[in-house]
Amino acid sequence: MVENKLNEPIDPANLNLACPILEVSIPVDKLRDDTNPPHLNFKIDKRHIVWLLGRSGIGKTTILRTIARLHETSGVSMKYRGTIYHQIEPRRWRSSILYVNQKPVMFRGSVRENIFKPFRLRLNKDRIPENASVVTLLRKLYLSDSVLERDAMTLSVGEAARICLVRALLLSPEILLLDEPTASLDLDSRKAVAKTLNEWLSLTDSGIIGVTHDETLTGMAPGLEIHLGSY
């Protein structure tokens, strides 16, 4: 067995998989009223959906960049596979624990050359995806295949968000946060991105953590629903 301490980064070989993938309780004061718990509690194992509402402000994308470790928040306790997550180097842990942001990402270059960047790192270069499965994905969200040759930077906004999402999609993550994923999409591309998200799931032992208003996307990938201000 092997002991761990605290900072010392481990390999995800010795995660405890029976344990949940992830287990979270953040503090919430500020949404709190007299009536409700001072943390956020819950816990998400493959294939289960935890969605959080409320109202624009309220703080739901910071509790999502506090489980992706891009935002520091004291009296955080979280755990992956049962490892508390100081114990884990972060960029072990976003690899495993993927933040897609609600303003989409690119970088210079093809829409080609934007999926297959995270795979040019060391972490990643062992599971580099084939074309065909980045084209199917592609489909799905009713991107052409032709995409791929276009310049990232003459995306629109919509699009931009769905070329995004399938590269977190190609990243295998064991759970993806989500931060409003159908904001700047129409309704059939809304109900594409929840078609695909459920597939993804029901292919994988992964789960989802998401931000959104959306009725569409919550009514067909439904899951936890948690109402930060009234949980």
The other form holds:
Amino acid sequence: MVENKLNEPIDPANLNLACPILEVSIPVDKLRDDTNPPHLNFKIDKRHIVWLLGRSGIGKTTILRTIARLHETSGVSMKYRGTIYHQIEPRRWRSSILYVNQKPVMFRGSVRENIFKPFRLRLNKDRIPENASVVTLLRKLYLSDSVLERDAMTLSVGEAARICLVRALLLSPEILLLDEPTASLDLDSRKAVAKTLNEWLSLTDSGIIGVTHDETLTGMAPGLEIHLGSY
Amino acid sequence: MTTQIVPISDSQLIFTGILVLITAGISASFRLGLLKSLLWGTARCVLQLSVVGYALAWIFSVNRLEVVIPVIALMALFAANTATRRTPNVSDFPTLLAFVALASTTYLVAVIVSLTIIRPVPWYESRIVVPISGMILGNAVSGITLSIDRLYGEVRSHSHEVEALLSMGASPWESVHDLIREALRSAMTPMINSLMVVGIVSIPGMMTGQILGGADPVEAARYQIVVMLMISCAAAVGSMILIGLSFRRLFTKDEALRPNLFRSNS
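With the form predicted alone done, generate the form predicted in complex with its partner chain in the same format.
Zooming out: every chain and molecule, the one shown earlier first.
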């Protein structure tokens, strides 16, 4: 079964495409609710969705941040396509397993500058997206193209959250870590997000791990539901 | 330039006591509780400056490169220690790195000033190089403390942005690049502002000292020009070196923002 593709020029070169995209084992005994099992284990493959559910403050965001390696990773075991996480450069790991903050992060400048900002990084500068694909994504999320010229600081939280989602999707990660992507959106926008995510999954070989309290989202984009704190 | 320096004899120096008495009187009549600190401060001031005077006299009379170099290093060490106390945002101030930044800045700028501008013989003439190094250090310290304190403050208040950039594949350097620019700007702005107002708002201490010491004001002004440009350069170089050496300390081995960054020392 194990098929080594050592000759592939991509880095890290020895990833095994037969393995799940991501296998995760995270100790959860540090969570506030001690009814949890000691470890949270799951794997995720292409077009899979994992929803982490449970009441606020239970540490769901910490789990996403841990998977993105933004948070202390002791006692954690993670494999990306069969390769242990610490053998992969953090910046490559993070751009493949992309964390999107619950609180939308906007940088100074226009919305356009914000969307293209990650493509000025050395790691991404060879895959700058077409303007057309930016506009398509914006429209799917009920944003008009004129939003591109607006000052990012004047956006509402709901608009900024959707811009952040557009920016993340354009980076075409293999796993999208979404922290309450619909928290500040109205019903129509929540449906649009669910639909966009479904379409994105069907067009790519990616997966999603998300934290949400939104039943519209879990209803329209169903996945494996892990209930934290209720075992 | 025929004016002679007016020497201050020991007996004349005693009369500075009048000034201390006035200060003490104010402190006593308003019950400021500063009497003890004032006397201790006066004693330290007299002692420290006398020791420095004698030390400089010895250094000038020996006038050897192998004395000048360690003297400047010692000054840089003291300066690096002072810097720790001026950075409330930095919980673990990198004293060693500050020393490296200060010492290399001072050697670099002092050598440029001595070799190309003042050109004393020998080029390491301690009467020129030691005071110049002192001025470079004094200003490089304020530059590096402003910049590193600002950097930590900026990273702390923009941690979401730094983490968003890291998430999108930024290297540690790329993730704080904009904030480093802000930090360097904050180190250089006061220097550039002082270039604008020097001589109008106040006459700098060094120029005043030279005039009191009997120098021609026109000559003193020319020296002051050299000094002003030299200290701006020192602040820029020093901050750049320290930030270059220390920005990596904002991150863990795993290229994530260090969690204990969000504590300040008080």
